[in-house]
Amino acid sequence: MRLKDKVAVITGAGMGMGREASVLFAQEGAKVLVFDINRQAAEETVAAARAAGGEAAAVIGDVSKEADVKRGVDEAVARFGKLDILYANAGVLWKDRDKSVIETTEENWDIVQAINLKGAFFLTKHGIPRLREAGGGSIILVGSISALAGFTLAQDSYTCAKGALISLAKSLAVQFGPDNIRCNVIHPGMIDTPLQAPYLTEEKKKAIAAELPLRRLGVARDIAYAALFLASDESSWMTGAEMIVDGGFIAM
């Protein structure tokens, strides 16, 4: 019960890392507001969290729309009484449309930025006042190893958005530390999730795993456990920091 009596909003919680975190947080005592654009996926996550013995509810919305995100934050407080944890997990990975700057259209650039960066902006904009009301809390932003290293197969809008989250985390940490509000970033490596599925054949998975020091791809729970630590009071003296969970990729 590492999150007993805490309330969390998790965006992009319909599947993958967001669903895994929702279930784990619920198991550990949190009340979870599952925010996702896909109603069926969100409801399945809520069912899984409840089956695990926790409390959860869904709000359907688009993280790139400020009104939707505000509605999600307000619903969490209305339903559960307060807010302690903001987990900006929602993101999009479009390797077929988000490429090098010389190949990506303005429209696709803007959509990727809106989901991966503005979503975190809206969540923190409307969530931080609620954390203040609760006497503090934890903000978790999901970055990427793409923000820390260049890749031959570029995804430049995605990379820029994830890099910007590092700066945002440091700014929020400094601004709101006196309010007992912490903000940290998780940088996942290659995680075997539905988001990656269109780009990962079994052959590619084996090839990538063979190059990593730990010799496997990550799974959603690897990231959920990192988020659990950052959401809990165990990380109470940690803010403005980056946690790399990548099977050793950056170490090479």
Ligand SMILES: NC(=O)c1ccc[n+]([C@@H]2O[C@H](COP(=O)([O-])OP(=O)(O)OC[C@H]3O[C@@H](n4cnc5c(N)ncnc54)[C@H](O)[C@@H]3O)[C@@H](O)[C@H]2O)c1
Contents of the next structure:
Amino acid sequence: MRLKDKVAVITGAGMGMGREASVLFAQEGAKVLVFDINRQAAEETVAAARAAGGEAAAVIGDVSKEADVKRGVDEAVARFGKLDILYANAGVLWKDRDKSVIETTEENWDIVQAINLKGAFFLTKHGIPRLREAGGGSIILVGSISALAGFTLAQDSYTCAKGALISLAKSLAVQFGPDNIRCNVIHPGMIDTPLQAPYLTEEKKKAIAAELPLRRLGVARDIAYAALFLASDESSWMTGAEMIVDGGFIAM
Ligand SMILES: NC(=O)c1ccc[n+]([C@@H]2O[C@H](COP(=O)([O-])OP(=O)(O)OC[C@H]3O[C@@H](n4cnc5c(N)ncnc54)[C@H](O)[C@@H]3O)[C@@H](O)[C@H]2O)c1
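Now that the form predicted on its own has been shown, please provide the structure of the form predicted in complex with the ligand.
Every component of the complex follows; first up is the chain already shown.
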């Protein structure tokens, strides 16, 4: 029960790492507000968290819309009484539309920024006052190894949004540390989730795994455990930091 009596909002909690974290957090005693744009996926996550013995509720909304995110935060407090953990997990990787700067349209650049970066702005904007009311809390932002290294097949808007989250984490860490509010970033490597599914054949997965020091792709639980540590009081002296969970990719 590493998150006993804590309340979390997790965005993008309908699938992938957000779903896995929702179930794990609920198992560890947290009450979880599952925020996602996809109603069916969000409801499945709530059912999985409850089946695991935890408490969860869904709010359907788009992280790029301020009113939706505020509704999610307000609902968490209305339903569960307070808020301790903000997990800005929602993100999109649209390799068909988000490419190198010389190939990307302004419209595609903006929508990727709106989901991947502005979503975290809205969650922290509306969530931090609630964490303050609770006497502190933990904010987890989700970056990517693509914010730490260049790739020949570029998704430049995605990469820039993820890079900006590192700066946001440091700024929030310094501003709100005195309020006992911590903010850290997790940088996942290649994780086998629905986000990657359109781009990965079984053959490709094997080829990528063979190049990694730990010789396998990540699974959602690898990231959920990192998030659990950052959400819990075990990491209470850690803020403004980056946690790379990538099977050793960045070490190469
Ligand atoms: N999978 C990877 O290899 C990988 C690597 C590095 C970073 N990441 C990042 O990790 C996070 C989670 O990725 P994942 O692989 O679990 O993704 P996923 O696509 O499997 O799940 C993402 C969830 O976010 C929801 N979502 C999408 N747009 C939304 C919006 N506008 N508003 C609300 N919800 C929205 C989706 O419905 C889905 O349930 C993302 O920020 C992603 O960029 C993923």
